[in-house]
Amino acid sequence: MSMDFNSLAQQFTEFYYNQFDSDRTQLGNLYRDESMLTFETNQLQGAKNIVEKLVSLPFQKVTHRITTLDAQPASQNGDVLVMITGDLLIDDEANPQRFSQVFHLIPEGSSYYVFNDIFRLNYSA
């Protein structure tokens, strides 16, 4: 499969940050029932339990602004990593959280789906 994993990566990173800050209830069809996802130290497996996950944080409006980020090819097959950094700008806070997240995209057809998804916050020393 021939592609430009890092032109996939952006793209992937945009459209999926974009629904997240406007309607995290859609974002079910990137998720398989293999997927798993470790948000902080919360381990949810399969596309449903995932989308409960990130419908149930306890914010209204989210923005997320990228900061970094880095891709690899991570299989013959056509994986790719992806690897995040950024602020987290939630509600009406002044202050911008840091978070980190990790995605595993495996192809499917002509699109790829999200098979690992890690994130974390970071927090200062």
The other form holds:
Number of protein chains: 2
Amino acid sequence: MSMDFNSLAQQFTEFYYNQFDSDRTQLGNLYRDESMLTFETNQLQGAKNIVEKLVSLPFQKVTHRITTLDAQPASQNGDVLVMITGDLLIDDEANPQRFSQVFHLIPEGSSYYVFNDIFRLNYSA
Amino acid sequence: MSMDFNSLAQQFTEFYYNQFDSDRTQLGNLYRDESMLTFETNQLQGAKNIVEKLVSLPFQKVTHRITTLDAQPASQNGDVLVMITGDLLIDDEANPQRFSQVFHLIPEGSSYYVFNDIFRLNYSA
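In place of the form predicted alone, output the structure of the form predicted together with a further copy of the same chain.
So here's everything in the complex, that chain up top.
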């Protein structure tokens, strides 16, 4: 990969949210057996369990809107860390919910997979 | 370290914010030359540059209040990833600001240092 970590992070994140918002049953390709997802208070490991969780979320229409996206190299091996903050628009709710998410991406051949994935809604104080 | 990653993440984060809020000139011990900080749109590398940035922030009194703290193992080598969301109370401002922060911690002897640090305020939409 000759792509710099900022471009990689941006392209990955846009691809991920587009896939999530259009057909989240296909997200399993981005995870491996050792991958971990923390979704609110739920902790899951492995592509199969992670996709089952994401598919089971109780909404039909969903749109992620990115507000901030920051990336850093996370190792000497090409790993990339991405933190995103943004808005989540669910079904016909009038008000978006704020969210924060972090991905730890690991290179694999000419692509990347998700090793760590932590997602939290930002509740109002 | 016999400590599990959740306990480590919690202890580290509490220590970090207590140190930040009481005397942030001492935070340099937690970073190394290869450490990176993204603070809003500023990117810095190295303990010296990172602490200079943190010390230069234009507030006197500051308090971090943790709302959520989630951790995952980030490698086979004991690395730990932590994502925190919370409130930042600055000087005499009446309203706290929401923030999101991620730390990538790497073991070193019987302790850990910060390799990645990304901090963002969550602006209202």
